[in-house]
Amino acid sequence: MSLAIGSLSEFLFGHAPRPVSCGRGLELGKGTVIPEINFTLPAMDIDEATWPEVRRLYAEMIEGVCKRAAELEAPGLLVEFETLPAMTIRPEWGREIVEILATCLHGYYEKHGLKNALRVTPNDTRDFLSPSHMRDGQYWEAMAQLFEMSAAAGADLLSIESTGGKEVCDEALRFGDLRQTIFGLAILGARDMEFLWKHLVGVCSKANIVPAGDSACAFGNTAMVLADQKFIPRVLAAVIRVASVPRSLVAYRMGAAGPSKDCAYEGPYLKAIAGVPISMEGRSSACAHLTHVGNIAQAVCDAWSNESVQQVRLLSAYAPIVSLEQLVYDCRLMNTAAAGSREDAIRLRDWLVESDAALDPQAWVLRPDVVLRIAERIATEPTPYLQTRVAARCAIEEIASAHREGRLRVSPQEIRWIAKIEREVAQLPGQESEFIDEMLATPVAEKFLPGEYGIESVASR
């Protein structure tokens, strides 16, 4: 498999080899970076008594951001609705909010010419049971129902932040166990992605809407937060970020078209390999979480997102309106650079990269040149497990080389982890079946149900 993007000069914000048209005149990856806004409720209970207020708040939020986008003459608007657990468990509630958002977006397109689209992302509630039931049971059935309801109610794109393998990875991340994390990502996560995205692509095909993409948020972003809190090394978090790429790629192998999820910081790798447009978040997501990759995340984006922000009052306006304005101005700068010349766009991209890259290994592995080198190696492997193994090996090699050459700063406390990770990656089995047999013979096997991932248990062999 060859890369969709073959050279650094082609790896730019706003341009993707396989652009996506969706919603009402919205185009992603065709030369213009589009703001993607995500908003949520203030802290409150969601129940029968509060449901009328929930509906009112979503109507208020979507009206506010659409009005401001039109006033600022935004080139387009992508709105993401991430359901809250109560709205997935009770899918008719999720459907009601989709209808509210879609109605407002249609109105602003008709009355103001605001090009727009609605991405709906049901949250993955399957891990509410322990061990998780990934392919049956009440949580899967409600989530599957919400996909179909959302498509019928006005969604233009469907996404999810799936959690297959999380029951194994949560403990592994807390203890800095790379081997167990890779098992959760490359074996369990990849199998779940195949099952889930086959279903999702089918729903979208039937409704004639876009199957957008997934995110390894539950893995890569969990590692990023743990590293920021100094529970695990940033070097390890950087390797896990790259190791999450093959898992997220499965969605595109199954028929997803992009744009990828904003919280998928693995997005540049997905764009390089699959050619899909990507949504990214960085400094713009400080309202939701802090980050050490605030500028470099923007370097090759096609949509620029805020992650999510609550409906709370600030001095100027409600927070979603403020967040939307910041996104619009960021996009205006990128689009102005791109309109000047390719050289101008490359110059802005490189400034975004250089401002972050040397300060944190998590930023270094998002450098476009690093992404292309590692992506090329990933693309040569035939299976998610082998892709993940080579991704981890290449990531630590890039980090080690940059540190030796004085181009990347690694804290003295973390230097020993470079050699430790190199050893652990070198010891990963060459065959997927060997790795599965090994892990099924450990206490890890008690944390998940093999059949939910299409794996035969030891007892059935």
Given for the second form:
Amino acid sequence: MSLAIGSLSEFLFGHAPRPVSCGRGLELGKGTVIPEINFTLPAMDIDEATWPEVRRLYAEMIEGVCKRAAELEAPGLLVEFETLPAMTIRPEWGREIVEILATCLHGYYEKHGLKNALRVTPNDTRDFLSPSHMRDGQYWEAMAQLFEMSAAAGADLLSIESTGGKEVCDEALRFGDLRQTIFGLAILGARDMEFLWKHLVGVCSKANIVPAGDSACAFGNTAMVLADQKFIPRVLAAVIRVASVPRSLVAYRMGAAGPSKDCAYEGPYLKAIAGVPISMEGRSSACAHLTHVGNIAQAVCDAWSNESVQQVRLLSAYAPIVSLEQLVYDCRLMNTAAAGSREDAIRLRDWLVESDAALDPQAWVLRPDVVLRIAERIATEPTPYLQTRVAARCAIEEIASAHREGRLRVSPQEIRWIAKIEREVAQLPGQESEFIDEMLATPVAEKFLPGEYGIESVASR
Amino acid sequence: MTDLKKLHQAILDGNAKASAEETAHALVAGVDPMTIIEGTMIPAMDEVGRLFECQDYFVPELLLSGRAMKAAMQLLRPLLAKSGAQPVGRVVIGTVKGDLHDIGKNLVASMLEGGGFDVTDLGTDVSPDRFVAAIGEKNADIVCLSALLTVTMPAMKTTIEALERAGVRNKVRVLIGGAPVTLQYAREIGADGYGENANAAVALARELGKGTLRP
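Please move on to the form predicted in complex with its partner chain, as the form predicted on its own is already shown.
Complete assembly follows, chain above in first position.
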């Protein structure tokens, strides 16, 4: 497989080799960076008694952001509705909110010419059961129903932050166990992605809407947040980020078209390899979580997002409106640079990159030049496991050499982890079957149901 | 002569196998179990805690040391049971009803275990009734409630109300935590404490813990 983006000068914000058209006149990756807004409820119960208030709040939030987007003459607006668990478990509730949002978006397109689209992201509730049932049972059925209902009720794009493999990755992250993390990502996660995205692409194809993309949020972002709290080393979080790329790529192999999910910080790799437009978040998502990649995350984005913000009142306006305004101005700057010349766009991209890259290994692995080097190696491998193995190896090599050459700061406490990660990566088996056999013989096997991932259990062999 | 320095080092290195082996050697050599614990294991874990506090160790190193201590304790516990020794405290922990997020909760549970607490982890999406039942079954001193979503935070209040209705609220201390949770919210719903992160949660539990460290 060759890369969709062959050179650094083509690796820019706003431009993707495979742009996407969706919703009401919205185009992503075709030269203009679009703001993507996400919002959620303030602290409250969701039940029969509060449901009218929930509906009112969503109507208030969408009206607020659309009105401001029109006033600021935003070049377009992507709205993401990420359901809350109650709305996935009871898909009829999720559908009602989709309708409220879609109706408002249609109205703003008709009355104000605001190009827009609605991305619906049902949250993955399959781990309500433990061990998780990934392919059947009440939670999977409700999720699958919500995908179909959303498609019928006005969603223009479907996404998910899927959690297959999380059962083993959570513990692995706490214990800094890269081997177990890779098992969760490359063996369990990749298999679940195949199952899930085959289904999702089918739903979207039937409804003639866009199967957008997934995110390694449950893995890479968990590591990122733990690293921010100094609970795990940043070098480990950086390697896990790159190791999550092959898992997320599976969606595109199965037919997803992008834009990737905003919280998929592995997005630049997805764009380089699959050519899809990507949504990213960084300093704009400080309302949801803190980050050390606030600028660099923006460098090659096609949509620029706030992750999520609660409907709470700030001095100027409600928080979703404030978030939207910040995104619109960020996009306006990028689009102005791009309208100037390619050199201007490259200069802004490089400022975004250089302002973060040397300060944190998690930023370093998002450098466009580093992304292209590692992506090229990933693309040459035939399976998600082998891709993940090489991704982890390349990531730690890039970090180690940049640190040795004085181009990347790594804190003294983390230096011993570079050697530890290099050792662990070197010990990963060359054969996937050998790796699976080995992991199934450990207590890790008790944390998941092999059949739910299409893996034969030891007992049934 | 038994070299307990090796046990000390095994705990610092998070080497469970070496920790168990060195403990077995010490017992064969006739060293008193409480001497092993108080003279070597607790100082080793104190050193691990110090290294973590000064940010030299990360959580994985802290947890692996805890696991090494646990491996040694498995050999010592049967011998100590005869003397009626007690843990630092008994904790019931879970993510509240409607919420599936558990990495923070798991981190707190692991760190409490490493700190000598007897921890019962009820998992995620835990109903108030399950918390009430577990408190009775485990004779808990502390209940830890976790939530990541703004819309599941109210379940913390519902859980505390259920403890009150069941007549067990005054038998336990309730600690809460999670990304959207604040000290103010803890006060509003009548919790006894709030941990901003896993470290703070464990420190708070230690402060509230009953009894002494007799694993």
